[in-house]
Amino acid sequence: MSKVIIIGAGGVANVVAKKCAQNDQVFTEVLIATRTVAKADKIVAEIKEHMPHSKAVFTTATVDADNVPELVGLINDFGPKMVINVALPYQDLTIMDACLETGVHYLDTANYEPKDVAKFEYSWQWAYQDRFKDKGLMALLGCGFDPGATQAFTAWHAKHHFQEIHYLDIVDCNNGNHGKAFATNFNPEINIREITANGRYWENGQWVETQPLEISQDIYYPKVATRKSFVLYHEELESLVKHFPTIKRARFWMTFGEAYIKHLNVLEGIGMTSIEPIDFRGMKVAPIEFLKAVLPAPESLAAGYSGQTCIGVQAKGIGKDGQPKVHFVYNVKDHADCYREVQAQGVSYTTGVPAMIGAMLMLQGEWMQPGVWNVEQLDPDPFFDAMNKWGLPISELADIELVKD
């Protein structure tokens, strides 16, 4: 049905590529382009490996993703309907110009942030609104788990269980052990920078700001753990307060465990997640970049990766009745089960199914509109049954308040 260019080879990627591989009725031809083919032609190596039976026909590129003139040649030569952009959240920007260039769609799942700032915002991307408009192309931002799927559920909190959401609470606990002593289960470089920077929560109109892990609480996640929690700023919560403007506070939590926040602390208090350069034998290094070379790459983490995540969206209101309502909206993915489907740990796998639904529920044509936008600003409904078909079933739990005030 549709030739789509995949660009990144990491964990998520992977992912991506193999959900497509299953549903080859829509993705009939997919290029992986990435700066280091290899890692691109090791996934199309295991897919030939064990979906034998695929008729997607894949193939792999070398692109330069901060490369423009590169970008459009390569988009050019293949011709493909949409791009999958599941590389660095700095070279968002440079993909939707080419995308724009060449008039073709777009999809990523993680909004942009520039490479020497630690501040990461839709206000860069949102201006492409009226350029994706023109042109009748659609530009979907963060269709991930988180982003992405967090906005589903505030959606379909919002088509079919709540007059005026009050209270948002977004929740991502892993429960998992990847049998290291310190490793990101994503690009280590991104990951540490969100956590070390200041975190942020929307209430009464306004953000509040607080130092890192500074507020936490035990939060139980269903058929999984009760595990403390911390706030810290999400992508999300800036479009969610934007598009539901009843919402009067909204947090996100995560889970971490007290190894990898005494880890954390250590490499922090050593200066090695700054992302400001030094000078190292005549060479301009960013010790968190150094940083990110020596810890473990997250796709390697997958094989033996045992415990299950879980991340949902708790809503709090005046329910469709009129009543006071409290209801969760969630998923619980196996890292095991990852594996043996798509030798993948459960972090990748959360944030490449949905990539996949966005880009099918586009190419089908029930998400396709021109112009920029948000996940929580389509209709939920196909996600939600995407979700539960292609490996992400999703539950509900009425009447219980899990995350406290």
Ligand code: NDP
Second form
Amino acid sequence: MSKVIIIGAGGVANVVAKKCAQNDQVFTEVLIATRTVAKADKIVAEIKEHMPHSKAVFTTATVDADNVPELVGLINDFGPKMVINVALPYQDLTIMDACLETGVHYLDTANYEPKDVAKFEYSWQWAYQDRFKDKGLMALLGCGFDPGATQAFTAWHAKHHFQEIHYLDIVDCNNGNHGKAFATNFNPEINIREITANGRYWENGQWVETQPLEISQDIYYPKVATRKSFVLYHEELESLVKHFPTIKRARFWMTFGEAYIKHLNVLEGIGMTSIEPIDFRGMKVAPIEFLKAVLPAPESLAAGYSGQTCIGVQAKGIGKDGQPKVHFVYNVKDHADCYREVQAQGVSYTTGVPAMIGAMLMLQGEWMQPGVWNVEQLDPDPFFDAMNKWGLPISELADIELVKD
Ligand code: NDP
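Show the same protein again, this time as the form predicted in complex with the named molecule rather than the form predicted alone.
And the full complex, kicking off with our chain again.
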């Protein structure tokens, strides 16, 4: 039915491509375009090997997604209906520009970030609202798991369970073990920038800033474990408090093990996580980019990864019956199952599946509407059906407060 371009060929792109191959009624022709084309070729070779019955036709190309004319040429040559951007957040605006110029729809999984400042905010991409609307095009922002599914979970709470949401806690547990002393589960540069930045949460109409990893709590993750979890700033908080103004407090929690934090402290202490370029043998190198080159590639962690992820959203407020209510919506995913299915670890899987689903709901029309959208603004019902069908079944837990005040 539809031609799409996937930009990027990392851990998440691998999952998006393979889920498109499974969903070949919707995704009939797919071009994977990226900087290092050998990585795209590897994904296509694995699709041919592991999914020989898929009718979707895959091709690959090289592209520098920082370069708008190059992107425009690529899009015009292939003629897709939409672009799924799973390169890095640095490329969001150039890809959106190219989509506007060529008249194709757009989806990504992380908000734009400038390379030289660790700053997570939607302002740059929300500024494209009128341009996408005027051209009758849709841009769907942040359709991975968090951001992405967590916003659909919040929309589900609002649609099916609450008159008013007052307190929102997004919780993200990776209880997996990849056997490495230190590695990040998605792009190391983006991941470390997120964790070493100051924490921030929303309370009574304003942002409260914390030191990195200053606030923690032991949280029980159903079917998985009780794990120490830390308050971080996460980009979906910004759009959620905008679109659900009854929210009095919104926080994001993530688990980190002792060893992970110890390594991160040392790396930070010696300046290896800095984004400020230094002079090295006549070149300018940002230490964090060098660190990325040393650390294991996220996709290389997949074989032998054990344990589960559990990501969910707890809402507290006034239920549909007018009574105080607490409710939890979540998904648990097993790393080894992800590897068996698409040769990926759980963090790439839980991001790539919602991206494929968002693209499908756009292409099939359920979600398609001109303008720039965050996931919580769209109907969560078809998204929940698709999550249950495509490998990320959703569970709910009533009346138990997992995250305390
Ligand atoms: P990887 O680093 O594994 O992959 C990124 C890919 O983008 C690589 O193939 C890379 O090419 C390519 N790329 C980078 N720069 C360019 C460029 N200028 N032109 C063309 N291609 C480029 O990252 P992940 O797959 O782990 O993450 C992908 C995205 O998903 C990121 O934006 C990340 O923030 C987001 N994410 C979102 C999550 C969510 O839940 N919403 C969770 C996890 C990740 P090369 O191979 O040459 O380096």
